[in-house]
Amino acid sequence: MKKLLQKLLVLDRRWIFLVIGLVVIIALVAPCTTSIGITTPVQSFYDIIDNAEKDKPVLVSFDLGPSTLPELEPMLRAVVRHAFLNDVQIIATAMLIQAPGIAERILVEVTEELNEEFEDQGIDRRIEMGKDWVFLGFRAGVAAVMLGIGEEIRNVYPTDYYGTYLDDVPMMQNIHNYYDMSAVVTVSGTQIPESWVMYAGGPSGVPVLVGVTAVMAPNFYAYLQTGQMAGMLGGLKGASEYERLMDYDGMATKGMIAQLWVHVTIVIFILLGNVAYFVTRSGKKKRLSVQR
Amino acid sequence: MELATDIWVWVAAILTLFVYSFLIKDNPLYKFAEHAMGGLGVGYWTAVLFYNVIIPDFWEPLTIAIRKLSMTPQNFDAFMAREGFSQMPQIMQDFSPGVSILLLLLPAIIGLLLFTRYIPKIAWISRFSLAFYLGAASGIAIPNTFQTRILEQLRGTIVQDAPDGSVVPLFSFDAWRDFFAAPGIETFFDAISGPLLILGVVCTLSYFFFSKEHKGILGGMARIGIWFLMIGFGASFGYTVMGRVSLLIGRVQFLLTDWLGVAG
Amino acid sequence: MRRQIPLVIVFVVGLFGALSYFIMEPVIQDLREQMLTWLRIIAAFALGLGIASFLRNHGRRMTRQVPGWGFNVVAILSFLSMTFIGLVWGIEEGTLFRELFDNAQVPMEATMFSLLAFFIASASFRAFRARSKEATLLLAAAVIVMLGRVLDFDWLSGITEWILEVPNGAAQRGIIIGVGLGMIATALRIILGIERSYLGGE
């Protein structure tokens, strides 16, 4: 037994890679489901979007790059979809230079997806750019941009991404700064959500809702307790909870089954590693004392 | 199983596999992907910077201001109509064309001077630009950082906003009264959470206090601080695993669903 | 001169940036607004610096033909083609630029980061040991959070949420306040000219 454990300790790591890869593939192909419990930060996030006033848009800042996309895209899709279904308009911005392409694609895809659904269900409603959403694109200088929007959004973004003046965009007629918005949503794998709290939420009091990668999520709990962040979606789990609240089977819900099985596998790895370590170590100690 | 017919899906899938080939060992396919990724990424930056910043923030207002100065009013109006500019740039609504040009050119010159750092003989000029940038960024950061990270966080360690809008102390006698009236797991955690949070913040801060040697009371507090930090790092580690695994799931989902068409 | 003038600029601009937060005079607020605009424009040029240093690094390796310089050619060619395609045909949805971004750049970068899942699994097995009291605490918190986020048992979710809110929240708050004080101190040191490392050598 001890020999087996010793062998286990010097196992080529590629075997571990193989196990992880197989677990993910099998979990995604197998027809399993998992139940998803709702946590308070997600519920608060959802409630604020759900109760947003119709003539006060939500600013959704796409503050992400390709490296965190698989984790953050599901929450962006869910939030944008939720807002549109509730007739809440979206002002989309990007604080990271990698983000505009991602932002535009998600906005366009969700719009098309919903319009198709409306058509199939015979509902007389279409999501339109300019009426339901406006995309403003990227500006450099994070803090300066956020403070600038707090004064007058036109100072920072005179036009939208496509060059249309904001005064010519129907939904932007009476929108000037954070006081005219229901909330600021920021989705990011960086420290940018903290900047939104510092330069938008703090000075103006607009609720800041954050969607963050799991890596960042624990860092922000202190801001949730003070209300500086009014809600949070942490990683794929946060996104899957949001999808549950919307009763929508999106990318996150499907991914959570694989997430469950990989976590269980990694916990087993940790336990095995520790058992092997302590069993073989106690053996070494005994041998040492005999030699003495 | 229904293989993708879109050529772009195949491009994405093949490049994905190039990157995963690193798991077996470092190899030219991976290196190719790594370098192509860097190049495409920076190329993407350049184009976005051009269309999202240089054109709307600088080039358009500058050309309009110059035309306003150099053209007759009729010709200028004709130019604006021809180019589809329905309004004056923001800066020209506040300043005369001459001042606007100056206010646009100055920051651009300061920005351009940053590049002198690549020419050893005049590299010192870039310090002027850097000084402006650092000074402004540091200056605007101070009040907001103090408000967000210090004042609000300290307030949250003393009191808490209740759902009904009232402000309650974090060390709640009511919660302890409830616990003694009906001892149970839930009332116990309700009572203990506030005081523990206060203790944790104070002890973690004492761990970061390096001006005095960690001995005696301070040493004890710093030690408790380490325990809190360890739980925090543990939680972060757990979450980090979750995040990395989510990224993997996302890519495998793409390969299985979009490319191979085996899972929906 | 070469050192004094930057110190004066940093002091004046920095002091104005901090104080203008509190003074609601229209003149001061207009000036502040202008300063923010400048800051945005200069920040864009700073991003340009990143592009320049990318070209410099790869260009140097290419011209000196260091081993593996072929890959530096790949990097430069990818950069040139992406930039050219973007500047000539535009960057909106449906353009070639966007197809390249969505189907080459995004998958490669996302996959690159997903590699970490394998390495973190391997590290969990090899290095994550309960060697001391502190390490055990860390390990226990990690395992509870890992399982608590994916298994839907009320009691486990409750414990996980409590760990995140209370002990983790307290530790994070300690870090937030500590780092916040550090940030303010650094900003003040820069403005007052005590911190001068950005000036570099002579």
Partner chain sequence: MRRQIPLVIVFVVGLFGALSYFIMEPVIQDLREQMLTWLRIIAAFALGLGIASFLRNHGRRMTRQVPGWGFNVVAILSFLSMTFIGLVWGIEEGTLFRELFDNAQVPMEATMFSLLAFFIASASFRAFRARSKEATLLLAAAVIVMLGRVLDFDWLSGITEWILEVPNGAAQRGIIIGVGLGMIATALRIILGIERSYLGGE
The other form holds:
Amino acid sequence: MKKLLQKLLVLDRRWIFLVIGLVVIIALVAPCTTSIGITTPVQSFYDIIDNAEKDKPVLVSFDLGPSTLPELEPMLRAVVRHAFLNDVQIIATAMLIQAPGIAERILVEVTEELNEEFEDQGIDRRIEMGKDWVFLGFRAGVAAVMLGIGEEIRNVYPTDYYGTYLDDVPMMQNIHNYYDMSAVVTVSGTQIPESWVMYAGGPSGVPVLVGVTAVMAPNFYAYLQTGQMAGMLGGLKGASEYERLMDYDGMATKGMIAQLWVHVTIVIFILLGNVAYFVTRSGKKKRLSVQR
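Next up, the form predicted alone. The previous block was the form predicted together with its partner chain.
The next block holds one chain only.
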């Protein structure tokens, strides 16, 4: 037993990485479940989307880049899916130049995913661009864009991302500014959500819902307490709570399960390492005392 513990102390770290990698793969593939409590900011976020008026779309701003995709993509997919299932239209924008490709991919993938599900279930319904969602793309100048949307969205985005004039997009016929929208959703790993509060939520009173990385979440709790932000999803945990409210096992739920088992594995390695250290150290002390 002592020899085994001694080997643990000099174990090549590559074996540890291999074990953790296997744990992640098994957790993602195996039908595992975990209990997730629902926090108030997530419940508020969910309720606003769930109760949104059918004739007032939600503006979803994809304010993220590739580096934050692992945390933020699951919440974007969940929000887009939730809106579509509730017949709530989406106006999609992007405040970062890296975001349009990400936004387009998520919108198209969720659309195709839902249409396949409708077809498999025999539901006579299809999600369509122009009817259920419109993607406006990127415009430079965060504050100017947000203020411009508050006056007339066509002043900032005369056409959508594909060059179609907004007046020719069916779902945009009676949409002009924030007063015609149910909420503004911004998902970002930056401070851009603060700008949405100042230039959209403040002047118009439209609810501002925020999705941020876990490390950024503490920066925005003050806005939640004052009511300037109506709801928040913080990191993978927040996204998994949202999926739980939707009764949907998406990327965040699977990610949380994998994260849980990785943490358990790391704790086991730490405990084994400490046990091995103290056992071998006590053995050394005994040998030294005998020699003396």
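Note that the structure is predicted; figures quoted are calculated from it, not measured. What we label the rigid core is the largest C-alpha set whose atoms superpose within 1.5 Å from one form to the other. Positions refer to the first chain, counted from 1.
*Asks:* Superpose on the rigid core and then read off how far the CA of N274 has moved between these two forms, in Å.
*Replies:* Displacement of the C-alpha, rigid core superposed: 12.7 Å.
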